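As a starting point, one isolated chain is supplied in structure tokens, in the form predicted on its own.
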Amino acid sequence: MNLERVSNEEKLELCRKYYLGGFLLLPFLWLVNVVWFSLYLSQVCHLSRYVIRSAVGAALWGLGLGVWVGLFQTRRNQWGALGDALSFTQPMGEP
């Protein structure tokens, strides 16, 4: 999609839709929102509100995912059967 051909009102509405779509457990929409619309912050009024909030949301999702991966990788063995049930592959042998 070429955003150069879209009016400022349509840019704001599209940015708003992507921002709200991120709350439907689709944080990649927030990342797309930041990448696409960061170039047009000076052109469209109120666009920065959605871009900044999208950046914060994407960063928090990334941080949460990183914490979960770190905890799971380091403590899966301590969780016993729950750790095995959450695993996609079952490692064989002794830890």
Second form
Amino acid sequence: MNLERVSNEEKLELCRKYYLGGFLLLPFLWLVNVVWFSLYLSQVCHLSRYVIRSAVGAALWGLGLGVWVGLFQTRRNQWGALGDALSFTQPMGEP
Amino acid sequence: LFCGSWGSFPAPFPRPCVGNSVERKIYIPLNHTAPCVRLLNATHQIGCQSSLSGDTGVIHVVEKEEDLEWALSKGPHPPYMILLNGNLFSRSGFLGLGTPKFGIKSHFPCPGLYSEEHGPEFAHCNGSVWNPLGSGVSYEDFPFPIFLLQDANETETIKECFRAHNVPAVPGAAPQFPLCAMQLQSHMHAAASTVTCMRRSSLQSTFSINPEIVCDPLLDYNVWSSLQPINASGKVEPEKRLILAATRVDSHSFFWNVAPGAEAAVGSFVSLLAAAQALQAAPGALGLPQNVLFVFFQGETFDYIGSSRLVFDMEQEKFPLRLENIGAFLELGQVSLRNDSVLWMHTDPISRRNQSVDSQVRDLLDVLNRSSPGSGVSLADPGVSQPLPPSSFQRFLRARSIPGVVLSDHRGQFHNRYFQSIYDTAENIGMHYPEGLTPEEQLEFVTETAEALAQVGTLLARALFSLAGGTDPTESIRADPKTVTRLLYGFLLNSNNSWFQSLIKPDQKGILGPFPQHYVAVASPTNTTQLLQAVLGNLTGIRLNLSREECQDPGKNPALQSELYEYWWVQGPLDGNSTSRIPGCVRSGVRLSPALSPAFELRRWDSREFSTWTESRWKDIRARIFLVASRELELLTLSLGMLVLLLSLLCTFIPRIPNPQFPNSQTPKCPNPQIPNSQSQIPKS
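Can you swap the form predicted on its own for the form predicted together with the partner chain?
Below, the chain from earlier opens the complete complex, with every other chain and molecule after it.
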């Protein structure tokens, strides 16, 4: 989709749809909002409302996932059976 | 064919041309090595682990302790691969390698069934230090790979490479790159403990399309046979009493699949084989009031896998006998290194606190003492207070107080300096052959060791005859030293000899080979178990005049009583000078019983009661040597390459970059903030 050929109203509509969609546990929609539409903040009215909220949402998700991944990678071998149950692939030769 | 050298590094030294593959010009594989692998039990892991693609280090040949120190602290090109001679391979040497960051600690408590609860005299492993000469290195966990070099030529190749490249021209200076390096790869898949690796394996086999099993339990089969035939799928009557004569078959060492176990296992089971043969041939043996059972336990080295499983099967009624049917238990511990022909009779002080058991034990000792004159063995009693040495009998005692004796050549600590070591070989038990004998002559030559072990077999056979209720004089019962020497040759020096070849089935030829070893392993039955089965069948069975079809399918003929006997179609000896053999049918009572720890049957992988030993799986184990360049040269090469890449990218892409387009940057007027759904209110730009 080439955003340059889309009218401003449609851009706003798209941004709003993505913003609402992100609440269905789809943080990448928020990330897409931020990345795509931040270039058009000055052109389209009321776009900033959705872009900023999406940015906040994406940042929170990023932080949460980052913390979880960090914990998992560093602490998994201390979690015993729980760690193995949470893993998709088992590391070979590591506890 | 001229094989020139490639690149800027000369080939280590001239060697015959084997092709023009670049890999063959760089690496010299070491094919005759034995790795140290990872074994796990319920709580710990032991053995060695390498990185996924192998650990590489500059070779350093250590001839004295100071060389080791230099490599560990002062060497200028770490990491090093140390080449050690066997005598430096000791605990102190290893704890030197185990600097605090490795944290090598020993965590195995005293073995056996004695602890404070039996009395204060047994606390702190008192009376239970049986192997003080042992370094305990086999039971440590090392984070680096350790290999055994078994070929003297390969060792010499490595030393030549070291002398050519790694020794500086001026002593004291640092050697110059390129240096000779070695890469050892033995990446183990299992980790932490049996509980972890079995859990992971079961998760994989439940949920994965391509399951990756990471460890296997150690298992094999126990070999058993009886003097009078027993129905293997039936049950012995509860009031019958049998005499059990047992020993262990396996051993272990630091390195995988190298477990000669001469004094630890072979000497004992050879004596028991000789006793079984002598007893079977004794007049009146088949009419004795009580039956005698000969059991050869596998896996005893790893917390008594075989004996604990047999006790479990007896309790679960999966074996023809029950524990109540055992009238007496005689075990052969290590018997090959007797001082002054003395054999010690060890008994269990705890069960002897019970009067009736004590009197039965005394009767047992009396029978043994009465059988010893004339056998060449003198018996001695270490005293009631001394506990039993580590033995399979202890597993039976845990379940029931059975009267029994463990015969061994040592009173307190082992006479075996190389218990569970790669050096527990034929030389360790004093097997010496005169110079210049052919292999066939060596097979038949009766060594002193064979005579001594035949004496032990004689004593055992006579004692078993009397215990089973035989009243005839036993002087005629003698174990045959010729059989013993052939057994020793076959199980310690070369199992591919003419006698063993005649005992096996035609499809079993692969189990024979030089340098036999007796590690229990994870693939069953092992060569040792199969050979033992064939040998016991030959020594205690009879040859029948049956055809091949009748022999291989005895169930068809009810007269053959296939539930009482096993029928084997064996290759037989060579027919005179030709290459064909005279096969035949052998009928015996030799059976196999599973020797897998009950912990795995019950899926209790953290069991403290049963053995939980497993062996890790691995993908590739190999060792090779090659020349390495210095780190600086490697980085330089890499950087040059990256630079060339970037330059070429720039040259190709810069002329092609189009003019960048930026989005329209007009700023529209924004009306009052409303729900921007009605399109008519927003001005079109």
